[in-house]
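Have a look below at one chain only, the form predicted alone, in structure tokens format.
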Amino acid sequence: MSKFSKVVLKKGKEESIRRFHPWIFSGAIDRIEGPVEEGDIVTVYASDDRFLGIGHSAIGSIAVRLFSFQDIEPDLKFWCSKFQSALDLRQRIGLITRKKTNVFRLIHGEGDGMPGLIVDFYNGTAVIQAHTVGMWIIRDLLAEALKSVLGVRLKAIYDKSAKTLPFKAAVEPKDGYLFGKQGKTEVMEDGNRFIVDWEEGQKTGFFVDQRENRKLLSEYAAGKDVLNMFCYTGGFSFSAMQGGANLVHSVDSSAKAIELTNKNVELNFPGDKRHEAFAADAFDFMKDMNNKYDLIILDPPAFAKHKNALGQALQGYKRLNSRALQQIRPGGILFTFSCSQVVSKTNFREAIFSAAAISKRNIRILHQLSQPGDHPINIYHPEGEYLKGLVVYVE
């Protein structure tokens, strides 16, 4: 019998759990036996007292996130096995040994059976983001498991959870090192060099999830005049330049992002006059482009983080893309993305359809894009497919 408090579901509410979906919603719970606070480990049972799983409790509509469907002891050995399984996947798909690449995602939440946890690896530093109090509480245990599994590869572990934990959580997280210390550093992706600042930058310091899409962009960039909106650290800009773009303009509302983009461009293409960066609002910048660009990248931050913001987000995608489609040169190519989990592939495609209708341009889809292999999607948890992208040809 488990030592943890017991969550008992209402009759018939166990079916999704028996199909290995890791979320338990508050409305499915019949009763809780024993004291439970946010972040506590609990065991979950069906109404007939059959064991279903073990996970972290939470305040909110998702009341439990399961990290095991077996009645185990979540000790160091258990978490080491989780990290080893994730590392094995990255090795199998060639990321660990890929030449000229030393940055990848090691843990992708539910996709790696660890709901509420993100770990990105930057050339020796593992950056952790806990999205649940449960994962944050055991951060030191997770750090020990990381050190055990990664061994000499690992130089430092940085916890960057202060802005990712639920705002109602009764905790006071502070970002900082759990092991070692290695400030912003240089990493490499497909031969392009980047300065990554996990202490001050967005997310964990870099958008690892666009690696394969940046590579695809480079194949379309030769001879093109390119606009990279929401450029952040300039990843798509370097790929366009690597692919032989005629000129590349990078735009972001953050002056810090523009400064970092310029530094990264200089790292990879010193003295190259093809690139220019602008700190500006995206919609303002795109008002009067006058057919200036024949390849545009739209990779905005998440427009919707909650379902109640979905309608507004879809209007934002429609407005942004219609402006790009109206002003791109004839024969132009648009790479457009949504990283909002609550925006489905169908939602996003319909928003681009509406934008195309507004622009009155003939448009054809060339590619439908998603996240790379180090951001795996648990087949039992389709909600994990958060990144959607389309590459369209505009006549």
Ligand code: SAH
Second form
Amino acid sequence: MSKFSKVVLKKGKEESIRRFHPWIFSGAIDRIEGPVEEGDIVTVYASDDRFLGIGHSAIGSIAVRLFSFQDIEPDLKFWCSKFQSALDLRQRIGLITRKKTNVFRLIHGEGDGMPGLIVDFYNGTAVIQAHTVGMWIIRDLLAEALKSVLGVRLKAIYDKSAKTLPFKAAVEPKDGYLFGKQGKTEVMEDGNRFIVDWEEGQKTGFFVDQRENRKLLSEYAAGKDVLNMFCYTGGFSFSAMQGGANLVHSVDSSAKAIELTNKNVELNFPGDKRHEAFAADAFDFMKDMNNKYDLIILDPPAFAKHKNALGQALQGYKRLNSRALQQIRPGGILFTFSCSQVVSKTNFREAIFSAAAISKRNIRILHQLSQPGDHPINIYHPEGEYLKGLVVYVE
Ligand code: SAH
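Okay, that is the form predicted alone; can I get the form predicted in complex with the ligand now?
Up next: the whole complex, starting with the chain shown before.
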């Protein structure tokens, strides 16, 4: 008899689980045997009493997120094996040993078989972000496992879950160190230096997911006048400068982000007059910029966090992109992104298509971009594909 409560599914509702989809929707549940509170570990069975998996329960439409399809004991050894497998992947794709890069995502939720958990590694500090109470409750166990797997590479673990746990959960999380202590730190991505402040910054402190796309941008930047809209810490701006841009304007509505960008530019290109940063709203800034830029990056925050906001979000992408496509110089290149999980690749492409039609210009797609290998997409969980980008040439 398992010590965990047992969730039994309705007849026929086990199909997706047998194809390794890790989510159990509340409507698929026939009954629960035993007490269950948010975040508790439960075992899941089909209606014919066949074992399906083990996972964390939650209040909401996704009632269980499975972290194993085998009947295992979720102890330290088990979590160590999860981290080890994630680390192996990063090692195999050359991220860990890559010269000039010491920041990567170690755990990308379902993509690494750990639904509800994000871990970013910043030059010795692991920043943990729990999106479920289940992962948050076991944070000390996870910290132990991380220490054991990362060994001397790990100097500190910071838990930054206060804002990411479901707001209805009856817990009072506080951000803080689970191990060691390291204030904001300098990290390096492809030779570019950044100050990352996980305590104050957005998300875990830095957008690790744009690494490959920044690199691609640098290849297109030589001699160009560049606008980096929604710059945050300035990632795309340095890539453009590194690639030999003629001029780079970074824009963000947050004054703090502009301050960060300026600091980071100074760190990498001291005294370089090619760069200027502006604290401004994107739509205002783009009102009247006719023919000023050859290369524009649009990397806005998620316009839609929920399915019911999809229509509005698509309108937002359309408006934003039409401004850029109408005004970019002839022969210009636009790097445009969406990080909304509910916006599919097709949705996004259609929004850019509509924006292109408004501009009435001849526009060709050069690249279709996604997230890098340290943000893997579990093939059985296509919902994990959230970052979409298009690079288009505007005649
Ligand atoms: N491109 C960045 C990440 C962008 S995150 C990188 O590579 O790291 C989105 C950014 O958009 C945030 O910094 C946020 O402050 C900014 N933002 C949100 N709304 C905005 C608006 N209306 N105008 C300009 N910037 C905005």
